[in-house]
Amino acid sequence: MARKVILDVDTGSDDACAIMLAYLHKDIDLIAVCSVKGNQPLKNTNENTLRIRELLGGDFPVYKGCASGLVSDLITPRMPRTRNVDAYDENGNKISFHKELFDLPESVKKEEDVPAPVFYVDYLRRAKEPVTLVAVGPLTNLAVALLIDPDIVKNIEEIVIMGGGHHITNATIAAEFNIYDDPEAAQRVLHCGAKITMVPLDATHSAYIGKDTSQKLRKINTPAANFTADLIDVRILVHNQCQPLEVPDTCALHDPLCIAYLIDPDVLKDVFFCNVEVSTSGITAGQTIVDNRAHQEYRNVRFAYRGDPQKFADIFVEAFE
């Protein structure tokens, strides 16, 4: 039976790939997609989500979420986010991981009237069976829903989070972007009592995707496959110039790795059940502090240190086929 999933996104390029993988794979029943501010302002992440839905010809509802963090926009000083190094394509045009808006037609069908956190509360209160939440942006929507009604956790089968990092960071010297963008929300979610699996940068950088995958997608030659191949090729260019991975001409496709884990848990390696806390102040704001000690009194997160690149690529291409 397909696994029921609600996806929470701040739709940039890898979020788009996660939406498409979740919608297209037979083992996932995509119940809804919720947007949140993150890679871009909320109006853009929401519109990008809607454009991906129309590219797919999908009928899943989209719920517009939170436009700012719980308190992160009100608190100073914090370690400022590291400025990205500029990257350019072969024609000298400036490129980035995430465009403000995708080069797709403007959406016709819009989001639902209910805000995302209210949708979570209403849906989970009435759910007849547990549902999996996959959060690949800042965790604000989930945190607000849990503040409204902590008891909804009883109908959550698992929360899968793309976020954090132990050996690898990107937003600051201490933090990965999704957690950095709303560390208070992350700390709230990590202690909600649900089963939580965290897919950090350590895992996504080791489950790299290369040009061979984008070439396979182009051979499938559907609008979704071709668009995804374009996203992958741009991410490879940006990684090569700004954040080279261990294997050249590859990229980290962070968010869809969470979906791949639901399809085949073995795509994640070196997964440890441990205590993970989030720093919310100063130079370490947004840092995921992972307790690697053998004897821990409290454990709240399954933290993945590695991913399997070949298994990930196979899962990804299979869905588009």
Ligand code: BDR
The other form holds:
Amino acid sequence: MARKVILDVDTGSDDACAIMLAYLHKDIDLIAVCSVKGNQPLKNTNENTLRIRELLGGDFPVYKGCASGLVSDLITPRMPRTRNVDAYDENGNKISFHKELFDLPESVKKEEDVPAPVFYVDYLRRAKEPVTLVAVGPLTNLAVALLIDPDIVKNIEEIVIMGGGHHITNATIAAEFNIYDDPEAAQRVLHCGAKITMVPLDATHSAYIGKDTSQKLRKINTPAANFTADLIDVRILVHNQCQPLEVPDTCALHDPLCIAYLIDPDVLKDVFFCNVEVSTSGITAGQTIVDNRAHQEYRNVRFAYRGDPQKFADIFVEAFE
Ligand code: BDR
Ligand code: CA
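Next up, the form predicted in complex with the ligand, please; the one we just looked at was the form predicted alone.
Up next: the whole complex, starting with the chain shown before.
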């Protein structure tokens, strides 16, 4: 039976890929998508989410969520975000991982009236069976829902989070972007008592995606497959110039790796059940601190150190086929 999933996104190029993989794969029953600010302001991440739904011809509801973090924008001083060096395409145009708005028609159908955290509370209170939550943006929506009603945890089967990094960071010297963007929310979610699987940069960078995948998608030649192939090719260009991976001419496609894990858990390797805490202060704000000791009294997170690139690419392409 397909697994029931609610997806939380700050769409974003790799978020778009996560939405498409979740919608298209037969093993996932996508109940709803919630937007949050992150890669862009909320207005844009929400509109980008709606544009992807229309590209897919999808009928899942979209709920607009939080426009800022719990307290992160009020706290100073914190380590400022590291700016990427600029990247350019072959014509000399400036490019980046995430466009403000996708080059897709403006959405016709809009989001639901209910705000995302309220939707979580309502839905989970009434759920007849546990639901899996996949959060691939800052964790604000979930933290707010848990503040309103911590008991909703009873109906959460698992929370899969794209965030954090042990050996790799990207927002600051210490922190990955999603966790850095709202460290207090992340710390709250990591301690909510649900089963939590964390897919950090260590996993997403080792599950690199290359041009062979975008070429396979172009052969499938649907609007969604072609759009995804374009996103992958831009990400490869940006990675080559700003964050080169171990294998040249590849990119990290962070967010859909969480969906791939639900389809085949073996896509994540070296998964260690341990204590993970989030720093909320000073130069380490947003850092995920992972206890690697053998003896730990308290363990709250399954932290994946590695991803399998071949398995990931196969699952990804299969969904679009
Ligand atoms: C994460 O940050 C965002 O920019 C991406 O969409 C991904 O969720 C990677 O650090
Ligand atoms: Ca994201």
